[in-house]
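Form predicted on its own, single chain, as structure tokens, below.
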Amino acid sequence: MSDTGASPVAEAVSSERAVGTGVVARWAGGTFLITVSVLVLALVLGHGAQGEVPEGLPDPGPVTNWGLPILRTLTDLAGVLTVGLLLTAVLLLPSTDGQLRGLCFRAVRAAGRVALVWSVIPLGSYLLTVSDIFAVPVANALSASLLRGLFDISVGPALLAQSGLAAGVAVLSRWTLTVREGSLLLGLALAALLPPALTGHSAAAGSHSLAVVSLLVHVVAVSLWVGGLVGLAWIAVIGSGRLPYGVVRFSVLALWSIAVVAISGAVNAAVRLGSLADLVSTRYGALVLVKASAIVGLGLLGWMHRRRTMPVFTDRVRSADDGDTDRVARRAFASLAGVELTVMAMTVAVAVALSRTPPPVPDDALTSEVATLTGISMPPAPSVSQLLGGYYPDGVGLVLVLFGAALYAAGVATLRRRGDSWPRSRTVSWFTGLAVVAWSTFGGLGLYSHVLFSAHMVSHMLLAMVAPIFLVLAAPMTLALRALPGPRVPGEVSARTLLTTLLHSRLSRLLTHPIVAAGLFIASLYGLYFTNLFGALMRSHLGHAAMEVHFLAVGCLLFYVLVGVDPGPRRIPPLVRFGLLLVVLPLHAFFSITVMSAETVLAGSYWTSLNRPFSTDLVADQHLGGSISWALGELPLLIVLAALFAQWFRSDSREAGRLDRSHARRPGSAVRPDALDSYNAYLARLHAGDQAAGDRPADDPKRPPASHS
């Protein structure tokens, strides 16, 4: 099977120059040596394999020690393999019809193949975990009540998830021909990377949410880098002559990857460290060192790329080119391409090793009920100052706010290079919508929404009907639209494709009905604070940000349907729209009456149990509360009756003006005078004939009839 659209010749010149199988497998023996042998040192150093154990204390075994962290490190690049592969299919290299043929379809096979492993592995770990947790030998650990044991804890259910997600991707991988299919194979294997990131070290942390988002978002953005050169590696061994158009898309996405693991790798560290000092006089600062150092030279080794292979490659793509690449370019990028995967298989060996060290901060360090809950300590008394200038470690938050503003800062960037514009109105009301968006999660007013019934009601008012108002109005997906790269070759499904695809299609369309909408927004009112959820999700880390995510997405397509400008599967008249915001606003208004007026306190366990020194009277906080949400419901009323008026006069000047280009193309029609010249001496013609008529008798037939106008 040939490679999709590569030319017969091109497939003889890329069939020469394949790598030898002999050169490959005497990288990847050596690869592995090195990855065990750092995988082994660096537990020694951070104390993550146990060694003698004290006299009278149980011992799981070196089969459990030793055999854990390496089951690890298999997952985690069984995972990145998988990855890599399926990535490679969707994005890297180029289709011409939108189906997986050639190497994108041996691609896909291989990662089901990958993906089957990848699904046993961590059933190993459940096992060797057993006999981690309990301490006893791996033959004892096959009793069923251990084995039931441990899936009442955080670790049996997040191995469990990822080896049913895993075989989930396996099983799928058959069934997938095209583009669009395998985008959603690749979201399922990135899903099935994280439920251990939900356990260990970061669950533990008392920034909790900071924490585990953060590490969320590291284990993605490492596994997009090292996959996509994975990838990569594999089409320079296959010999493809389309090898130039993966690289240069890599190089994009590799630059953003390495920027987010920098970042998201830093928070991480700094949750578990106490200090700066603890860097350089413990074990785990140690590793995070030796981690740190390594990202530092994979950089290197990537900023070598763009030096000595890109120019090369992105002429090639430029042209068109599918024949021979140039063969210093080729050998450089295999050379330095194979050093990289070795240290990155080096630094998820240390990152293995380090989730198994002690931390300085201890993972037992909440110990109040109120640190247990929100992460953090309670808060003083709220004044202006902690509300305006307060700080809550809310790891959605951060996220939700960092990426929003580096794509839309990205997409701009891209349009004016261009030479393109983009209103900057829009650039103001995106950025606008990002602050209400970070005062409401990790700003003064999301620290006190933790802790006080009527804080969380204004951050939920902001988040649901504030600040989507300003990021359906800055139109981000057509920004997307414009921003995101187009085909490479004639009839490929590229990423600008995929959105469009997803914009209309029928989850897309559903979604955006007016009653669809309108329901999801309201239904989520009543369903949630009406009801025992509320209390539950209050108690979870995870729970709150749900609600926070919720909040903003509901809001988010209401407001679409009512303001938006972005396109859509359908076209709503401004009036519908302003009867649409007619029918939801009373009944909000009506949810906030009855939370003003109930003398029962929602989630009252919760709040009771925070025991706040301030604001003790709990009914009297959700009266606050309820009020604030009834008053706060005027505010976006007079935003979108702003922005309907002037879409509205907009529309209606449009639509003039094409009556008017429409009129002048008529046949026969020459270039029109003014129209108000046009009109004027009409009226005037008419007056005229009216005095005429005038002047003559009643009975004279040639008057014309009175108007009844």
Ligand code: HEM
Given for the second form:
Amino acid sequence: MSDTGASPVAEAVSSERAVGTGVVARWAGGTFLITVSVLVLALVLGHGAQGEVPEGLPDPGPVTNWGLPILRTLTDLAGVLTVGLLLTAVLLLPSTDGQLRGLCFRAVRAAGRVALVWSVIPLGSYLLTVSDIFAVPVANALSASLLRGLFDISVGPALLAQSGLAAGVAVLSRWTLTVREGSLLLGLALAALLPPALTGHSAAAGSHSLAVVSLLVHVVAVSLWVGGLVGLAWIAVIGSGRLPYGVVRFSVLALWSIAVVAISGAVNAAVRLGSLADLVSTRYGALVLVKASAIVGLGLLGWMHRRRTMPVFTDRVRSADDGDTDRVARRAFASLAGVELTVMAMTVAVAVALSRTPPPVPDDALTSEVATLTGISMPPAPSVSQLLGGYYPDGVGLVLVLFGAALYAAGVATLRRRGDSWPRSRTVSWFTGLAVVAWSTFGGLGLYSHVLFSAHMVSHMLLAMVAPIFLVLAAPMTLALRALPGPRVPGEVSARTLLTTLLHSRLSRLLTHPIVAAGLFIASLYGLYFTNLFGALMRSHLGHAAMEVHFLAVGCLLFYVLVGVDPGPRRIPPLVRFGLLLVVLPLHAFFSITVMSAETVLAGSYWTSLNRPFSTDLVADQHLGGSISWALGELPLLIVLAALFAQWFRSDSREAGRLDRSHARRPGSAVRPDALDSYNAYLARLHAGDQAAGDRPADDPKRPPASHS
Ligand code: HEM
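Structure of the form predicted together with the ligand (previous: the form predicted on its own):
Zooming out: every chain and molecule, the one shown earlier first.
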């Protein structure tokens, strides 16, 4: 059997397995037993198996109380395994022609089989959750009304969604033959991990957006990290010449994942713990500490990989040696990976117990109308110190800023390591843009944007019209194209190739069309505020976050078209950009004036139900918002107008300079670039001719015809 990577890269699957099937089976059995024991222990420690049945209600019974967390652990592990196998096929192992061959093809098929199992488990969880929530023994939970009843509670649809998405992965894997299709399937598998994270503790928590978003990021990072290691351990056991490429790429992914898992886990724990003391004084805190020590242990194991098992693989990649990696090195890698995976499985078990342990900050800590609508209690009246020092637990804003900062810094560091320079002004511009996003989402302004229309308008204007200017002038795409790794083997679809394809795709051509970019920008203003959409999005935590992301996205698109420095699918002449601005300016001004003069309050029921003790005149606050939108909106547009003018002027003088230079390089060349000179010479010749003609008789055939000017 051959690992047909369709390239010289290590065709052969070595006949020698690094470790025997028996060893693998014993490891899997042992890990399963240890994981279940740790789960039971953690559930006992955290009181997670008592279920959350209120006092006086019958207990659903041990089958449910123990069955639910066991099924949840199996669901998480099946999800991680599916993601891991797909990740190995499309990202870790190089393929030269975009086709999934050999071990990559087998990995996708295996992922399909695991996904099938994955899709069934949530159905079992659905039944046990009915028993748990309605406090009836499992046998009674099979009643149609109860089963339907769970569908009205968010956990019901979430479990069915997970089952459906996992089944989708299983079915589609049968038709997945290319890296591109495999990447889409990986995306679907990652999406299938998420529904349960949108219910449970985090969904009911105060600081809802932060709790939910940090858990989503946590679960995705855990799955890429643990799943990727599962995939590589499998390849190491079987043996493949492509393993070194996979290991080297995974080491970068593992570094990012451990950081993201630790930060997102800590943020999620912080939402659930009332204080640091709760870490040592509560059961929930104790389990969090167990997880924290597990991640330290995993970090150490990762370090051992870097010291012991990785050098062989790095050398192989560097020397482009495509022979199969020797069995000893593979065995060392697989053994250490085996220990690491056992620790990871145990940590997942502790995590599941944690999700069933009552947290110190009870889910229903915040019950007021304000808290239900905003996820926080009403802040004091706005003051300079509050606006500058205040904070709102906005998970989406935090993720955008943290990832934006980390990725840009990593890009600049990569160039520096290669000895390439990157303009400091661009880095400053990028971080200035991120600072504006931070203040407008989770900073003091973000806090008041949930309770005051005027503050919401400032936040909107900064996200849509100020931050984007700094972000697009920082040339993030250029940095990415320079810093992202190229193909590891000839013909591989690398991250850089993918980005280039994306930048020149039809979708990118459509979105960066000046009319489309301006249309989206203007439509967002009128379409959002003058329909019920505004009120609906203000009432939902994730809806509010989606609004913020939308403002930033359409702003970046418009300002990329107007003043962007990154390469793109089309060159837009300064004059067109100028014209575009002259269209957007008045439309934006008209929007602001309409808001300023409106007597009806936009999303009135939302602001009324907040019943805030300050700025009680809603219309006055709206008028203030409108005038701020006008002032804050026009200013950046005017700055851009000036920048465009400068760019236009510069491009003109650049063009003139270019013509001069090429003229200087090729004096008298057939193609006389200096049109003016040659035209003058032509006129001089004509004139000379006329002179001479004057001297020739009228019928002389050489006498030229009279001119039309
Ligand atoms: C600093 C280390 C870590 C901290 C502070 C942490 C914290 C948390 C918290 C607070 C939750 C939410 C629990 C709830 O719903 O109340 C969680 C969920 C989770 N964690 Fe971690 N974690 C850490 C490391 C890890 C590691 C290393 C792994 C796996 C290798 C992991 C796997 C998971 C999983 C799978 C879930 C979702 C469980 C479920 O709801 O099904 N975590 N973590």
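Definition used throughout: the rigid core is the maximal C-alpha set that superposes within 1.5 Å between two forms. All of these numbers come straight from a predicted model, not from anything done at the bench. Residue numbers count along the first chain shown, from 1.
- After superposition on the rigid core, the Cα atom of residue 641 is displaced by 2 Å or more between the two forms.
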